[in-house]
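Consider the single chain below, provided in structure tokens and representing the form predicted on its own.
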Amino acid sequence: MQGSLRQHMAAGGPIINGWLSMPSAYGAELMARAGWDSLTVDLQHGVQDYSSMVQCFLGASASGTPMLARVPSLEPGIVGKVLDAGAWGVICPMVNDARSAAALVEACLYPPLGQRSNGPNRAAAFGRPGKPYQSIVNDEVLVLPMIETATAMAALDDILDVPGVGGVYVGPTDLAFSMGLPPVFDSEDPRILDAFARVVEATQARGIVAGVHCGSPDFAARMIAMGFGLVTVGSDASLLAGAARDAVARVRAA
């Protein structure tokens, strides 16, 4: 039985999150075996659609790894479908104000806290004895608006104060873009690091999680030390490409 991400978080320690951009059940299975604390299927920029996301969920299911999905946009239909398929968390891009954050919460949660439609096909199996899925999911699903623009940073406190928001997930390259900076991972620009520190401070003050996407393990470790509770390291595609380049370079050098 797959555990929820909130259950995993309750055990303490940071969440080291893997990123699935490739539409492969076998790839998801291999990533799950690698020991990630959670895995996220990327339907926004990854080469994924709903069907391939379900296959990734199935491929990773034997490990019990909590699964999340980054949806392509704030659209209640796809938000509900990724949850019905078994996502325990939803990462949503370009949430720039409290109104959008509230709409995301409504799409993720069942009444009376939200307006999610009932029909949790695959997710129904995640209930527990005497506790059907619908009775537990509002407490366990993690709602993560993305903070990836200067506009969202200006509205950060309002977004975090929306009931039901479980934290935020920083998209560093879009955030940099919106601030007139190069859109790169692991930026050392003081303006980016100051924004990160502000996100950490604001989430910790509310007892919710701050997440961030990193390009390297070393930078992810720094972000954990800064106070981020969820860090993503690259993606299946970037890890595969990096390992392949390294193998080729080492053979050529030898």
The other form holds:
6 protein chains.
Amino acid sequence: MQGSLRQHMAAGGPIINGWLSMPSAYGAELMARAGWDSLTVDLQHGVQDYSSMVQCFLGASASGTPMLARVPSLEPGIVGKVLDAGAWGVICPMVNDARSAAALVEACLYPPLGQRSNGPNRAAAFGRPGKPYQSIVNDEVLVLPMIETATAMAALDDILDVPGVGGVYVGPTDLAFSMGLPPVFDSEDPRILDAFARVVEATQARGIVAGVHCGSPDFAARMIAMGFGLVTVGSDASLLAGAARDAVARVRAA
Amino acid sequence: MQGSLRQHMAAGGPIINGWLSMPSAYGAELMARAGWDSLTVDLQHGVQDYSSMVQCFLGASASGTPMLARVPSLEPGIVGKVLDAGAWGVICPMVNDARSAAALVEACLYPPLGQRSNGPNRAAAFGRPGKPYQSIVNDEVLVLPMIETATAMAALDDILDVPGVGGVYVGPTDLAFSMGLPPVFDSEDPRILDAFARVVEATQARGIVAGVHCGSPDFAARMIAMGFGLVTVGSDASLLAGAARDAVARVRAA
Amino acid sequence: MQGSLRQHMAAGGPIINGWLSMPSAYGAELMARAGWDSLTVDLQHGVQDYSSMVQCFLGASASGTPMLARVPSLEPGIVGKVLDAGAWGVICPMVNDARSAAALVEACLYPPLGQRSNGPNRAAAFGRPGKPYQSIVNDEVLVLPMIETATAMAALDDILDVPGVGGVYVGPTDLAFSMGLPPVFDSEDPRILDAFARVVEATQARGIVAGVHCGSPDFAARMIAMGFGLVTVGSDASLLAGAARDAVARVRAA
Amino acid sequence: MQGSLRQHMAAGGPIINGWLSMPSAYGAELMARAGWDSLTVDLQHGVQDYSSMVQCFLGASASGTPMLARVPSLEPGIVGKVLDAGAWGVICPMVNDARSAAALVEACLYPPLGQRSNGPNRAAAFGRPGKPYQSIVNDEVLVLPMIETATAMAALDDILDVPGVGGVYVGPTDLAFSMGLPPVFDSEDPRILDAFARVVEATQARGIVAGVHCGSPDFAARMIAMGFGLVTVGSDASLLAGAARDAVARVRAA
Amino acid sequence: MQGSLRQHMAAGGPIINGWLSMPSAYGAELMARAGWDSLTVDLQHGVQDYSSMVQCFLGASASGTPMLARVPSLEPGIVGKVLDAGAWGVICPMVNDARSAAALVEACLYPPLGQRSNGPNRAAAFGRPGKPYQSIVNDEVLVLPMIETATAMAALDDILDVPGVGGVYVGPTDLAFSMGLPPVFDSEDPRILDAFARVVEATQARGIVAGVHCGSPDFAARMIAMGFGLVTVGSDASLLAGAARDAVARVRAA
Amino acid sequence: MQGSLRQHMAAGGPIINGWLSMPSAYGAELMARAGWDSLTVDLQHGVQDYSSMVQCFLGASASGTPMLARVPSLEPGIVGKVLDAGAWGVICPMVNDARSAAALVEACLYPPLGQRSNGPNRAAAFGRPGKPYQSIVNDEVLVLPMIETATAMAALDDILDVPGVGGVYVGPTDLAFSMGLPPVFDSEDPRILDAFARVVEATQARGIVAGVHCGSPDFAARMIAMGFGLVTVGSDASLLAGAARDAVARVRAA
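For the form predicted in complex with a further copy of the same chain instead of the form predicted on its own, what are the coordinates?
Next comes the full complex, this chain leading.
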């Protein structure tokens, strides 16, 4: 039985999250075997869509790793579909105000807390003994609006106060873009680091999780130390590309 | 226009070959951008078949990297298909005697040198100005029987003397298996290293190429120094898995 | 030539509708051969997207069975796409007021009745002799908003009065959810059955069709007796899962 | 390195654009080899979705042909996805007023000109030496709202005055539909031709491009003579179907 | 119900056969609508494998066009698979002697005439009323060895005398290759035309069909006049590529 | 960690085996959840190939159900591929003599017992703690030649005496065909039942398993009582088709 991400989180310790940008069931299986605490299929910027996400979910399923999905935009149709397919968390880009956060929660939760439509397919098997999936998932699913603009930072408290928001996921490069900074990961710009600190503080004050996308393991470790509860390191695509470039370079160098 | 591997080789220097085990066009594109001199789609032990090979060929096509294929077995149908799709070289497993090597050559070359059937599809575009593909490919395609058993080692000279054989590709783990050794890459066992040396010597004596599959960049560099003209480092799958495990470990360690 | 669902309906008698949740062309072909009067590809809760829907349409095409699609949400892009691919009916979830129903009609019909954009691909072949598809489809396509919340029940008459609405499709589990009842099929709760009766009455008064999703053949038969003109029984996924569990149990029992 | 469409256009001369309605990487490769100046994957009316678009992009990538995409509707999620995958231009249907045009620009451009979210995947490789993709693409991407209703014609100047609009693409059959005319290509109706003339005049006055979808090479040539800078001829599907019907007819006739 | 090719042939007149090299269900549907008497999926030189063949069979199924398959080589596994999927005829390359022809027949026919293994999947539905598929298919399936080498020409009578051979299919370019001539279609070389004449004569003498692959409709018409009962014109790929090049050229010329 | 079929069998009790003819990862997941002791992907008569088998393996992987594959024919390439992908057993059709059985064993086992080539991909993860996959799989893999002709029955003892043969799988319809009987499942013909009895006796005498394909749960239960250790009931395709026909009939009957 696949455990939810919240169950993993309840065990304590930060979540080291893997990122699936490649539409490959076998790639997902390889990633799942590598020891990530959770895996996120990126339907926004990854080379992914609903169908490839399902394949990735299946590819990773033997590992029991909790799966999340980043949706391309705040559109109820796709939010319902990723949940029906078995996502235990939804990362949604460009949530810049409380109204959007509330719409995201509404799309993620069943009545009476939200308006999610009933009809899980793969997820129907994710109930607990004696408890159908529909009776547990409102408590288990992690709703993660992305904080990735200066506008969202200004509305941070309002967004976090929306009932049902389970944390936030920071998109550092879009945040930088919106501040007029270069859109790069692992920035040392104090304005970025200051925004990170504010997110950590605001989420910890509410007992919810803060996640952030990092470019390197070292920066991810720093972010954990800073208080982030969920860190992502690059993606399958960046890991593969980096390892391949490195291998070629090492042979040529010798 | 995609150049053949032989054209690359004519420029001198060893070929650093990438290995595609993942059935992913996007993965192939990422690999192609990493700077390998050639890429081989592994239809034998990779999670690949004809259809995924074509997708990998397309995914890598913008790079102009010469593509090879390892076929699952010495069967004329699939040899013709990988060539029609644009492979500039064919690696064939378990060629243990001259008769098999001759059958491989026959499947790879058009009349009068062989019996390959006419009908290139993607490859039809790989002709040179004024020279249709069919008029050049017999000179350009690289026929690489695998030397991967003690039996094949015993028949090495016979195999290499078969007209049309363009070199050999050593499968170190099957070779080890057949010698009663553990089937591991980058073995330091002197019996393996001695076999490597004999392959290098025999191919250099005939002015043809020796290739070998390696597990690490360092060993690949050693093999080049030993005289191998084509070295493979792991595979996309092993590179991804290794990079992912490493990233997780580095975050946890911090 | 594939007949539309309306043509089938004109022949009288209830429509026994099959439901395609599995993204499988061959599965669709097997379902099409089983004798359903129509088949619906479920892009909302099924493991389906546009691409798999097309495959299902092709898989079922030899049977001539009229195909419908349930879209994931009321979004004009996907409504147009399912119609262009050959759907003769569109089931749209969560239509809770007349404004939404009007938007759905607008997306389903060509000018001057709606704003559907021209460009059928598979459907272009579905014209009648001397009558291009575009000239007949406004009369043939079945626009079916889903009635699946208490809100929608309250607005039932308004929704049905929207010109172009060809009937409704009741989603019993979401309807139950919205009423604070367990989200199960084939409920005997009088509040649900009463809602069904109101839907039948309101549609019959207008000469349009009422459809309902059922969990079992027996309940479907009861719904026909109650006045529903279109009944669905489970889905390919539930039929396969049930038959497999049953087969295993019967062997073990013996 | 793949050049953008704007780079091609800077070289002068009209753009002869091919249209990809078939979800086929190999079909895209065949089209790319046929000499079109650009190729557009049609996610609206083609049998295409995001995933098949990526396959078509990969299939055509060896040719270096600039790729465009027509999105199914004005929805920011899919606009970002086609750009991340490497589209150098976005054709968006049913842009009927300046507000929609502005929303389209906002979805297509990075800050500070728009709100496109950062995270190119395939496109990340499309930077120029020393200039990351993100630093050049706002200048290179072609934003093409479709003018295909009488409403849009009435708002033409307002639409064209929206900063960031790089031209328009005329959809002649929807335009005809909205005027109460038959939805056919290459119409000789003076109302259609008059609308075309107005589009050409208004775009030329602003130094931006006007594109139009044609049914035949002859009409496309006339449109170039009329002042259109980008013309499409049918689609892969219509070309294949026409050539096949013609071949059969010619054999039967003999 | 899909009719077999033999049923079509019984109606008299030559068979104008379309050729599917593109792995596209939609492409197959477009081809099926173009009026070919039969369609052949080419698993040898086409960009096809078993899976894409099934998709093409499904794509074409609504038309009722009898489907054939050319297998990659004379291997019983794939012969059985194409038949199980619904092929009414098998074209097999490089049948150069009677022994190979007999092996092909054995793979194509059920006992007692052959050794085909029982287990049709799609084809199980192709029985006639009261007659299961297995009871009719030995009489209906068309076994077509390819005559495409000088060796095969020398053994022509022996091949044709093998019981169960339903005709032959001439591969003109391989035949030319084996004769030391350029591997081109529609050759006017008298040695090729003479071989054609001998094939026609030998098949007509036995009341079986002769087929030939042609490059153009005009040559196909000539071949019918010469006595061929089945002619193929190019392929979907060549038709698409030709139509696209022609369209571009015609716009540029204007 | 996925257990092998032999491990399941060691626990005692018959194996109730499910059969996957549909190329659907989701279908495989649904089947895996239904409680079968093992699942076999049928690459011979199913609508399956290597690629769809991998998808089915992934779809079923979360259940831990041991997976088998039936290969299309006795060809070493595909035997190695299904094992590399994670099959714990290989069913091979038409093994009619000891020589074929020996060739099958050779293809299934690593040296020194066989000639399987090293390079597991998915299966590499199936080792036990401290024991790589290659060191255990020769003992774990189940080699199952099919007994499905009168010829094979005559050679039964010879086949079973081949070292490495782990049992047999009876194909009742081909067996019937070869005896001149109708090719139907669950035959009551005494010649068939007698052959079954001989297979059970001969395998039990050697302590190896006898498997048989059945058409219904009742017949499967009888076969268990007769002494078969592994029984298959129909297939996903026959279960789905039967359940669908039954559902339609029950609604119509009411």
